[in-house]
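A single chain, nothing else alongside it, follows as structure tokens in the form predicted in complex with its partner chain.
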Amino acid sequence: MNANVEVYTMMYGKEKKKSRDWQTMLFKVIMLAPAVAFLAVFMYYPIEETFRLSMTRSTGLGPTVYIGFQNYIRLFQTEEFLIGLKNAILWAFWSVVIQIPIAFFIAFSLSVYKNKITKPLRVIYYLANVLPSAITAMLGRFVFAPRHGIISSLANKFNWEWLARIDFLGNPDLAFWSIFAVATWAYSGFYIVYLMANIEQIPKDVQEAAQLDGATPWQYARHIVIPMTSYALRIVSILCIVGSMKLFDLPWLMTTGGPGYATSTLGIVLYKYGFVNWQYGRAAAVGVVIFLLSLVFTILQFSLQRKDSDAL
């Protein structure tokens, strides 16, 4: 090593074995400034002052006064607040209870049963999926509107009163899931077309040895299927249960969480505190909530990562 380093210096020069080295560092330098750059604006600064903020009274003009937690004491007595989180909870489990199996079921179907009809579908449901959510929403609208809408009008040629008369987005009790249902359709398009392409990965003999042995669909899904893509489930719903401690644009368009805080979800509190009342103290403070959330489930998504890695 040092004999090398010798040899290497008594060719080239110490001066450009070390220019050299120094370019390198520059080069290094250049190269990282501009992503560090754009993440110390507009993320790291951000999140630092999201977490002074959700200390302070503040609304934008006044001055800011330290108040230390009593943002967060505040939020767990406001019914607003506290219908928020009910709701990302129960979205988050009846996203993985409802939306996941269905996928599954999808993507199951489609990759055993390849013929002429079911190849094309797979672009088909995936549609849903790249639609901005401003235009599923409003499609949404169209179909679970009052009156006007489809469901509404559909109901009225056919002189079913009872369905006729349902409110759909303007009953308290219906709107979330209405709004789910929206949701649904509009999701289930990624989740479908990631667990295919983790079902298409089982080799071909494992499905061969099934075959051989006289498996049904079930027990194929049963036994084979589902044990070997238990990790792609698992991700997906670790990302369905993050999506929904975020969700914001399809309640807010539909509903802007309403009727009263029926369909309110944190994403929304968020903006009403921050943006509509000028609350930035307590919005803030809702944004750390956010974030310690999708924390909690991501370092769960990385856990589950690591045994998978040990397994193989």
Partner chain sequence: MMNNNTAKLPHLAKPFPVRSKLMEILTTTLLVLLALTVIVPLILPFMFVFKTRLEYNYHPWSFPTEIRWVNFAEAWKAIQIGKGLLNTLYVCLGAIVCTVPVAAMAGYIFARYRSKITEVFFYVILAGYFVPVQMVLIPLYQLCGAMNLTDTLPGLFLPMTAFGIPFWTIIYRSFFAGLPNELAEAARIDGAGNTGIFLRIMLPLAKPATVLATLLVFMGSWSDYLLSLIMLNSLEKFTMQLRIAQFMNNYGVDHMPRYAAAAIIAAAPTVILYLIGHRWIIQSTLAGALKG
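Switch from the form predicted in complex with its partner chain to the form predicted alone and give that structure.
Only one chain is given; partner chains and other molecules are left out.
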């Protein structure tokens, strides 16, 4: 009889455990359902629909015609797309090489050397990031205007006629770098604030120990701050790269992609195909290229981070 009671207890316990597991799973499903539905409707479905549309010839008014990979083939035979792709890759590279070191240097300086003007400087650096892109572009055009711009006026004041004659936004060799300079000023503020937040999370006893050991600011930054903020630096790098792939506002508002295609980007190419030429299929193909490039660079960044953490 005792054996029967033990068997019954074990069976009852198993049934009760299974019941509890089903209740837990049901609770998880109910809690996750809204988020999954939101992602499905506003993220996964648009991505799938963009892939499908990129395989068609569509103007948005008439019927769509399936043409396979013809849109992609024609894209890579188009000069404007190839220049836009090159500019996007160059912009991503120089953003990581120039903008992030500048942002890290300023963030490190403001975090380590604190004084009365530290907080006002934070506001000043971040202010450019708050301004709308249209205002930033207008300021950039005002700075680089060939006759009455700030640079031209200062050049005339100091009798630097060679500098006053330069058309920064009209010269194909200088337009890209002129817009990049404005973007560095406009976008670095966010990187500075983000990196400062991570640098200031480093325990104070670590900084004090480095000072007691006689570490210079460069040694402290190289051997302590950079390794302890490596994840934040990679996040900023990903934001730089993804932002470069879909860049549109500043080049369009300052030069509309000109002169010629000198400052054209993938975002400008997508806009022209979709909203100027009414070629929705080809515009969707450009969007797919932007998505795939951003995905590849993001995966590459995280894979490199995983390798570095495994090496440690």
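What you see is a predicted model, and the numbers here were worked out from it, not measured in a lab. Numbering follows the first chain given and starts at 1. Just so we're on the same page, rigid core means the largest C-alpha set that superposes within 1.5 Å between forms.
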Does the C-alpha of Gly260 move 2 Å or more between these two forms once the rigid core is lined up? no
Cα of Phe38 displaced 2 Å or more between these two forms, core superposed? yes
Rigid-core frame, C-alpha of Ile117, shift of 2 angstroms or more between these two forms: yes
